[in-house]
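Only one chain is given next, in structure tokens, and it is the form predicted on its own.
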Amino acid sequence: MKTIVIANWKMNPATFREARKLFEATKKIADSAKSIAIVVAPPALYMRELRGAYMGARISFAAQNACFELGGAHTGGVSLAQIKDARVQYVLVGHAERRAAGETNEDTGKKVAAALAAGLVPIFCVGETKRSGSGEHFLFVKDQLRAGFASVPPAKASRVIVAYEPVWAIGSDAAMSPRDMHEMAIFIRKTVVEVCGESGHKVQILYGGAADETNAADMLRDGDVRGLLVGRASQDAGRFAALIRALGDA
């Protein structure tokens, strides 16, 4: 199975001209990375035009956020039906920045279930804001996982991708250690199995949080993950190319 790399551009770049330039560079990177599945998550304003102009098969697309309602009076919202109409396959759910803006565990559960019902693949983000020696972060992540998978039919559990993003590492200069990630990956699968049964063993897990060209290969090799959720490094074509090359050597 291919390694998965989600390129989360967040609210960047500032203009569509720059976005198109970054996407052209990402296309070249993807064309040379046959063992890696690259998913680009651009700002919503750029998504349909970038997707519509892309005729290749190496890159897939993800929405950075979506409303769980089918439609209606939700000013500023983007529905899952609109995302699917743009021929986008994935949607981020519960990213730490969305949670910080007020998204609750209950909201993420509704979004995960609605995304699956719409035929999209949810990339469900979980992660603690801080760590202590007492292990409280495991309980924090368990609550997030239980809420996110609460309405997921067991037969569809394996369609959910879980992205573990320790909030304390996002935007920092140092990722967590692969050994700690391996421990968390085991815990994530165990928790999903408790909620959804044996199909939880098939859940794919990604790491996100200061993932870049310096630590990507080690995390993939020793962290028990299928890929990475990349923020800052995906917005620089040179760094993203270096990250993908590093994964090729993992």
Second form
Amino acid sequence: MKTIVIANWKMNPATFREARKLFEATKKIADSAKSIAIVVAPPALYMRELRGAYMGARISFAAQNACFELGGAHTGGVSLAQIKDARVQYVLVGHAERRAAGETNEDTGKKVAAALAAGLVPIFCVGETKRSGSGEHFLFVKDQLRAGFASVPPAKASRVIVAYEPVWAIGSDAAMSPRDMHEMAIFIRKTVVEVCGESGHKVQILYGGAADETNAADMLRDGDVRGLLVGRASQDAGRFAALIRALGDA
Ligand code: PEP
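Now show me the form predicted in complex with phosphoenolpyruvate, since the one above was the form predicted on its own.
Following is the full complex, with the preceding chain placed first.
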């Protein structure tokens, strides 16, 4: 299985012209990194056109969010069917910034199940807002995982990608240590197996939170993760190239 790196552009850049420029640079980076699967998550407004114009096979696309309803009166929403129709394969579910805007654990469970039913791959984001000496963050993540996988048929559990992103590391100066990530990865796998059975062992786990060229390789080597979810460092072509270079033949 290839290492996967997701470029989360969030609500950037401000113009489609800049988005096209960033995508052109990302294409070159992807062409030079054949052992890494790169997934670009652009703003919804840019996604369809970028995807439609892309003839290569080195980059896949992800929507940053989706509604779980099939259609109807959901002003501002983007449906899973619309994402599929744009030939996009992945969808982020439960990103910390969506949760901060009101998305609940229950919502994420509906979205993960609906994404699988629609034939999309959910990238299910979990992570505690703070850490405590008594280990409450494990319970927090456990609740998120239980809710997210609650309606996932056991046979499909291994299709879900779990992106562990401690909220305190997102947008911060420092990533979590690979050793702590390793501990959390074991915990995540154990919890998914409890909910979904043995197929949970096959769930692919990613790390996100201040990932960049200084910490990416260590995280992949020692963190027990198969890839990274990258925010800021993916929105600058120079930084993204440096990160991918740092991964070498990961
Ligand atoms: C993110 O957007 O999920 C993220 C991890 O952001 P950053 O890499 O900027 O911390």
